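First, one chain by itself in structure tokens, the form predicted alone.
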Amino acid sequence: MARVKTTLVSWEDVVRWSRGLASKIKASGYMPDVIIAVARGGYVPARLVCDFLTINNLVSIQSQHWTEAAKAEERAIIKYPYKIDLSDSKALLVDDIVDTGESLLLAKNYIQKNWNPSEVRIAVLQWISSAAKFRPDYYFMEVKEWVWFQYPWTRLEDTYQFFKRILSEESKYGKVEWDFNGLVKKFVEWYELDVGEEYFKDAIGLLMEDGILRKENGKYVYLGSK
């Protein structure tokens, strides 16, 4: 059984799932005068929602709560506020996912504040309704059991993480010599994902230069993460 429960996203999952959102809103007779997405996961459900609705105006604002893959920060931050003018205007949020829904319900309340607009709804790939602390105005698909979406936008940032994840856990154990194939099946072990060849290739590179593993003898070596 696997350590996290994860499903694995495509790009044409995530087209078929935008244009089932917009054709959602289009059919409740919201028309947004502008989109914002929320970054970053939000960026390409947004662009792909404009491009369904026939609407020019696209913004964004960052606000997070995920610092790893599927492990949260204490808080949700807006990162570099600004103000715009919307007043007058009706706004469509647009993120991936609603898991607790705090970084999206700051999102929202900073937008009412600051930017002004007539209405801000809020439009998601994805709510986990076990987990959310509300109920979006549009969601494509309701999870009614936690699990973590691995979006193709956050494939390679997602499996560096989970490694490090892995190494950490195995070195209490005594585990910290690895050969390629070895940390790949304990990959696919912990999350019964498999990303590919060059995304596990990449990240293992990654965790070299970042200093968390050494290749010595044709071994990767564990030297603990930073």
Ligand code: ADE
Second form
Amino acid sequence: MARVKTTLVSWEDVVRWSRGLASKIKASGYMPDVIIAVARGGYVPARLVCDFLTINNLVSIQSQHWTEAAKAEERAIIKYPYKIDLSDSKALLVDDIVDTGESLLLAKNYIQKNWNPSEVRIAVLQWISSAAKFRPDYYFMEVKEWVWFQYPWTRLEDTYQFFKRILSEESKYGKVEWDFNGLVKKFVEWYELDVGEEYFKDAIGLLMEDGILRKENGKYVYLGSK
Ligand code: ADE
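Let's see the other form, the form predicted together with the ligand, since the form predicted alone is already up.
And the full complex, kicking off with our chain again.
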């Protein structure tokens, strides 16, 4: 499997980008009555945008991708559909990133149809213009070449997944036994990313809980992916 190109995003970046995003929204003259965080990636940016724009009304919707194995194509679904009345309200949908944009488009359509706001606009921290099906109304940063952004709110799950990929690839070449430093070194070499010792430990702990790694005589042994 290809090693995806990754960029580490810090908490400080997130605050700076959210502040910048909020000032673009403010400068446009659009004053939303309610912010809708798209779960899960939009939670932190949405809360920060509330703070920077002095908005009290914050709700959420979970729109997510799932892979339809039979068709091998990505589909977005609204995970917990519910109705609220946003009549006469201006809404702002906030997410971390527009990549293909499919899940955000679905959320927007769902909200327009079921929540009845007077207007919905979309704001994101990052817009991958080469991958996206549309241009969001507001974005802090345009990204021209696709990369995986390692946001602080997916640090553990990404580290876990990246380790799984490394272990599965390396085992094809017969490498199944590692020490902690060897695992970390490989991770940094593959992804050019250092998430810090605590996250490395947590991710390796999860891999053991899931039966993917087992500790034997002080070494981690790869048992295959579940
Ligand atoms: N979610 C969807 N696309 C992403 C990307 N390129 N980086 C981080 N999170 C994402």
